[in-house]
Every structure is written in structure tokens, then in C-alpha cells.
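In C-alpha cells, one chain follows: the form predicted alone.
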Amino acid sequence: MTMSIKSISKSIWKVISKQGAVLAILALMILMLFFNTNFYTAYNWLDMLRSAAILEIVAFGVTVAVICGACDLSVGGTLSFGGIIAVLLINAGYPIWLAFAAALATGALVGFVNGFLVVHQKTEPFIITLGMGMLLKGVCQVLTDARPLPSKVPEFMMISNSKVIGSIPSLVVYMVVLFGIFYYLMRFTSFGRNCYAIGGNYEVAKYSGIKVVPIKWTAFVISGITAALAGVLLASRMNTGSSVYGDTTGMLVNCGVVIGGTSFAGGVGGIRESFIGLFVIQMLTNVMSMLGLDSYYQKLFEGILIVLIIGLDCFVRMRKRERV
């Protein structure tokens, strides 16, 4: 019995320390049990998961690109781009469902000039994307003219602010439902399995016989379609396009992707492990608003924690590669 649970206990460790971001998650509630604050009441961590939902979502397509081994910057622009889109469309009298067609078909033509310049052309991810999202953001302010576009139909903002099964806000549903998605796809399909194949190394995928371009390619319309998603739901949220939307996103979904342990050199992580990363990050906010710490140190923490955990990731894997 004692063996047992030594062995138990010896495997779930193994399982944490794997992951620098779950040794984050426990160390920030082992705090918080040492302060009087609503941390550990249900609709704290219903809010958490609510306020995390719109970068979890985003964070599910730029984890297919980064296993695949690349990266998406443009999806801050993405985002604003696709809220601003279905409010436009909403505005002018055309449906509901016709807006959120547009909006997806606008994620995936980024992400397909995103994928022709990276895969096709064989330019560098990082530079492209991030030009991407800047123009994308000029786009967003010529079309509002730098101005919050409120939505003009009441049923848009039930979207996002609506509840289900009682006290669950949809945002939360919404993301749930697309965490299952993105798992199954990139664990139990052969889409997912060429992925890694193709982070892990590409040339050899390339001469296994996998189709290296259109599988790379489709990674980046997939990122694209995520982050415009998202930035209709944070309009719906909102009830507002803006094109001040996702101005940092696309460094802090990138960011909290790593710090799960899905490395930007690719094959490497997942879903599940990109959903802890951008967790931790709102659950730091969280801590430290309930700690009543400044906007600027919470900045100043978010920096430290980032640096910690990728930091230690690396050593972790250096060390690693040393015992090879």
C-alpha cells in the first residue's frame, strides 16, 4: 500500500514538474490561501475562466501553427479586424449568422496570404505576421475611423453575455466545446500527426511523403478563423467593434502558448498544455487584483513570471538533451 502510494505520488510529480506552468498554478494557490479573499468561491474561477476565454480561443489555432513550427503575431490584428466586420454587417441590417460567415471568411483569407508568404514563399513567420497584424490594424482604424463601432442589435451582445446550465457563462461553454475540438484534432487525426511531423522535422516529413505545404498552410487559415471568432465574441461581449482590440494579444497568446510547454521550435506541446499556459497568466491577474496590486506591478510580475517559467523550460530541456 505505502508503495503504492509512493509510486502514485512519484508519477504525478513527474507529470508536474514536466510543466513549468502547473508549478505556477499551484504556487499561486498555495498563496492564496494565506489571504481572505473570494479566490476560491465558484464564481471567482467562473470569471477567471470567462476572462481567459477569448486568448484561450485564439491560443487554440496559433498552437496548431507553432507545432507545426511557426508562429501568428497578426492575430491581435485578426481579432479587431473580425469583430469589426460582423458589427459593420450587423449594422447594416444583414443576419446574424451571414455576419459570423463574413467574419470567419475575413480569419481565413489572413491566414491564407499568411500561409502563401510563410509556406509557399518560404519568408520568416515572425516578421510576416507581425506585419500582418499591423496593417490589418490600420484597416480596422480607417474602417471606424479610431473609434468604438457600437452594435446596434440587442440579440449580437446575447452572444457572449448570455448563461447556460445556470450560472456558466457561454463564453466558458463556447470554450470548452473548442478545447474538445482542437484536442481531437491535433491527438486523434492524421492532421494533427503531421503536424508534429512536420515541427519535429521538416525535411524529413517532406521526404516521408506528407504534404508538408497545404498541411503548414492550413495551420495558418486555421489561426486565422480562430482569432477572427474571437474578436466577434469579444465584440459581442462588448457590444462593441474597436480597433484597439488585440493590440497585445498576439505576443501574449504566443507567450502563454510557450510557457505551456509547446515550444516555438515545433512538434513539441499541445492544446491541453497551451489552455494551462494562458490560464496562468490570468490567474496571475487575478491574484494580484485581489491582492489590490497596481496595474504597473502587475505588468511588472506578468514579466517576471513569463521569463521564470520559459526560463526553466529551457533549462529543463537543456539538461535533458544533455543526458542524450
The other form holds:
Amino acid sequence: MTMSIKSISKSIWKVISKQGAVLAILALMILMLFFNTNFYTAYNWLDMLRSAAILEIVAFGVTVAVICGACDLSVGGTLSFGGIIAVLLINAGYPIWLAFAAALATGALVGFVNGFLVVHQKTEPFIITLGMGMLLKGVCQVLTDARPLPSKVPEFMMISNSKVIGSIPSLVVYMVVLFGIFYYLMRFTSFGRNCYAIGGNYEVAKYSGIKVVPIKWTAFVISGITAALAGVLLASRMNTGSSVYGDTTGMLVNCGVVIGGTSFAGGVGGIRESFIGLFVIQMLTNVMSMLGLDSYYQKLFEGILIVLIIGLDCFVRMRKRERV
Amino acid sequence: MKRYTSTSLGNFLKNNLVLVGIVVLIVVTAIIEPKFVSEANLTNVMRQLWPLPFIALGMTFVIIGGFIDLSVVGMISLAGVVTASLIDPLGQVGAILCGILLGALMGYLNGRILTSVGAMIQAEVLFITYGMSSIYTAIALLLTNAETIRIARNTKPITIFTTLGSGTVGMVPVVLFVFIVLLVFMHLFYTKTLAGRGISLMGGNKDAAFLTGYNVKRGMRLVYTISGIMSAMGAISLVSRVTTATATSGIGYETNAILCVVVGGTSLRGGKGSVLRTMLGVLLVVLLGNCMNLLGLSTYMQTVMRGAVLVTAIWLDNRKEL
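Since the structure above is the form predicted alone, I would like to see how the form predicted in complex with the partner chain looks, so please show that one next.
Okay, now the whole complex, with that chain kicking things off.
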């Protein structure tokens, strides 16, 4: 009898340590059962998905970098930058597809520079991408004079604000499509599998003949491109480009990725986990506003969630280290 | 081996490229814009410097110990708000002591959480301290309801604050004297005491430090407590200077402090560095901002420059060790 209790508690511990985020979602869902709100409606869940979509798209790219054992805090700056570039070009009279392509190209360029510094020059990714984010925010402020920059072309707004197949927001569709692409990329291509190998053990991957430098470099470029893409979509959603969009994105997305279960040690996790991790953050926001709490409480609980779940991630790894 | 036998001047340049670059910029500014070295400008710089030196001083210890502290944002905001709102009930001395105590508590709490979850690498530390920063900022927002506290509205005297904020001896602000005393103390602590040298040992190699009998967990709590105390002191100097406290007043100081430490030449890998070099870094970063102001660059352009200097400094520092 005692054995079975022990094994049950062990398996529960295993689930929690593997994915604290699922537990957080369940806790929030149970909490909402006690309140008479519109939480359990299809409309609310679609709305949550739509609000989460931008951060989810950023997270898909960041996950690739985190799986490789790095991280990308510059995505906030890239997000604002991509949106501003797109709006600037559209206002200047260029076609929308060209603005889109230019924004993605700038994202790729930022990712390329990050990759050069982190992978080729072997700097610490956390601080260097933080500095890069600061630099990009400055560039955005210079470009827009720190004012919101509305787009003058109404078609641009339709990219993110239209509805497809009845009442599904287009942003959700983009997110689902990108989810599929990234899931396939990380699961079923040699690139994705190599990313896991690099994150798991860089030296071993190098000596087993994986081209570590180009692959990790590509991971940063991918992260830059998705951040810029999300930036354009956000600018289209708001019909405005602004330098303040990305202020908290970098930290939030990277934390969300880890909350989902993709560890900073690299080599574990995946796109599905990141999706759940970011969704928890969005759900928390949704629940808070449903319960009518201040945005200050939201910040408080966000902080507690980050400390708890990343702390748990560290704790599990410490236990593993001690066992070895 | 040829590289290592190059001239000492070449070596110096290679090791201090960012430093030399900024000094050159300052000299050039001084030549083309004589206003830069005028008494009015320098007094102005000395007055607007605060609270950055305090924050950078605390951050230096954390970085030498091999970690990083993003929670200074929340700590400055919360300590500032609490100090400003305690003036009426406790009097100014009590408020200042409470503020510093609160800083020490917050820093200790950071260290305690980090050691009990076993966060060891910079990545983990970075995100957990960011989370703590959100918590502290949120508490400050809840306490003040996002309103600005003006210390001039207090009924009790605020002479210490006004002296710290705008008092001068000759043309040197009073707060600078306070800071120099603190700086000498911290420098002696770092270079002459066992605990101070232990921080350097811990930053150099945690495993080796552990095996030589150094208590790494206690060392971590020590550096974070120092950072907390320095943030609280910085918050007090900020409140004195601007005579208001808000729950968002700490925003931006974390990256600026890291920038000062890195420009000063303390390596982000930990183990190496010095308190005095950080002060050089602070001076250069502040003068850089002042130069750009005088040359007519916008504030936004300055953010770009700061980011660029930070990225370049880390990159060059890293190249040294390749």
C-alpha cells in the first residue's frame, strides 16, 4: 500500500516536473469553475487564442534557438522593428508583399548578426541579445520619433483583422499553420533533430559530424524571421507600427518557452510545449481580467509564475545533477 | 606566440578598446564643443549622475560573482516608494533606514530563492531575477496605486533628502561625498577581506570554490544582498534628486548598470573585475551621454548608441578570451 502511494506520488512528481504549465492551466480552469463568468464560452477561447497568436508565433522561432541551447531576448526589438519597417514601406507606396518581404529580411538580418555574435564569436547569448534588443528599440524610436506610426493603406489592416471560415480570426489560422510548419521542422527534418543534438551536448554533436555552427546560426535567423513576421502581423492588427510593442515581449516569450517545458539547458522541449507555455500566460491575463483584477495583480502573478516555474525547472535539474 | 610579445601599448589598446574609444570621443567633444568642460556643464553632470553609480556598484559584485541581477528595476522602484511614503510616519532617518533594510531584505530574498532552487548558470539567474523584478514592481504599483508620491508634501522635515538631492560643498554635491565613503569601504571589502576575495573565487570557478571549502550558496546570498542594499541607496539618492517616487522609476537602470560594469572592463564571465574600474565605466557612460546631448543627438539615438556600445563591449571582451 505504501509502495503504491509512493509510486503514485512519484508519477505525479514526474508530470509536474515535466510540464508545470499543464498543471497551471488545469488550476486556472478549476478556479474558473467557481466563478460565474463567460470563461467557458467558445468566443472567449477563440479570443484567447487570437490574443495569444502574436506571442505564440514569436515563441515558435525562439523555441528553435532555446532547443539549440541558446536564447533570444532581442525578439522584442525585432518585433517592433519589423512592424515599423512594414508600415513605413507601405506608407511610402510600396506593395504589401514587398513590405512584408522587407520586414522578414530585416528580421533575418538581425538573426544573422545575433548568430554571428553568439555562435561564431561564442559570446553569452543572454546578455548580448539583451543589448541587441536595446539597440533595436533605439532604432525603432529613431525611425518613428517614438510616436505610433499609423498605416495609410486600409488593405494592410485586413491581414490580421479578417475572419476566415465563419468566425475564426485570421491570426489564429496563421498561428495554426506556423505551428504545423515548425512542428514538422523540429520533429521530422534532419535540421530539427540536429538542433536537439546540439542543445543536448554541443561537443558530442560536433564530433558526430553535425555542422554545429551553421545549424545554430540558422536557428537564430529563424528566430529573427518569426519575430519580424509577428511584428508585421501585430502592426496590421493595430493598423499601427510602434516602438513600444516589444518592450516586454523578449522576456515574456523566453519565459513562456521555459514555462512550457523547453529547458534553457537545451535539447529538450518542443513547439507543442512552447505553445502551452505561452498559452498559460495568455490564460492568466484572461482570467485576471475576467475576475476584474487590476493589471498590477496581473504583473504580480506573472512574476510569481515565472519565478515558480523557472525555479522548478532549475530545481529538477539540480536534483538530476545531485543524483549523478 | 608572436601575438603575446607585441608592445605593451598594443596590448593595452586591445584590452581596453571600448574605454579608449569613449575617451577619444570625449576629448573630441571637448575640443569641438568647449561648453563640455565648462563648470556649469560638469556640475550638471555630477548632479544628474545619481543613482547609477550606486546600482553599478552593487551590480559589479553580482557580476564578479558570476551572476547577473535584473531585479534592480523592481528593487529601486519599491525601495523608493516605501522610503518616500515612510517619511511621515517614521521621520526621515527612520524612513531611510527602513528603505535600506528593505533593500537588504529584497536582495537576500533573491539570493535565498536562487540558492534554494539551485540556479547556477547565468540564464536561470537572469530569468528568475526578472520574475522577482516584476513582483517587486507590482507590489510598488499596488502600494501607490500607480500614483506619484511627492516628498515635499510631507509634514515632517526632509532636510536629509534635500541635502542629498541638491546640497553642494563648493561645486561638489554632498551625495558624492557619501558615495566616495561607500566606494572606499566597498573597495576595501572586495580587496582586503576574505568574504570579498571569496566572491572573486566563486565567479572564477564555482566548482573549485566549492572544493576549497567556500560556501557558494552563502556567497550568492551575499552578492545579491549587496546588490539589494545598493539599489535601495540608489533609490534614496534618486528620490532626493527628483523629489518624487513612482512605482516605475527603476526602469532602464538594469541595462545601464550592466553597461557601466562592462565598459569598465569587468568580464561578464565572472571572477575578474574591480570596483574602481566600474566607477570609471560609470563616468565614461555618463560623459558619453552628456557628449551626445551637447552634440545634439536625440535621446533615441542615444539608446541606439548605448545598445551598440553594450554589444560591442561584450563582443570585444569575449574576443580577448578566445
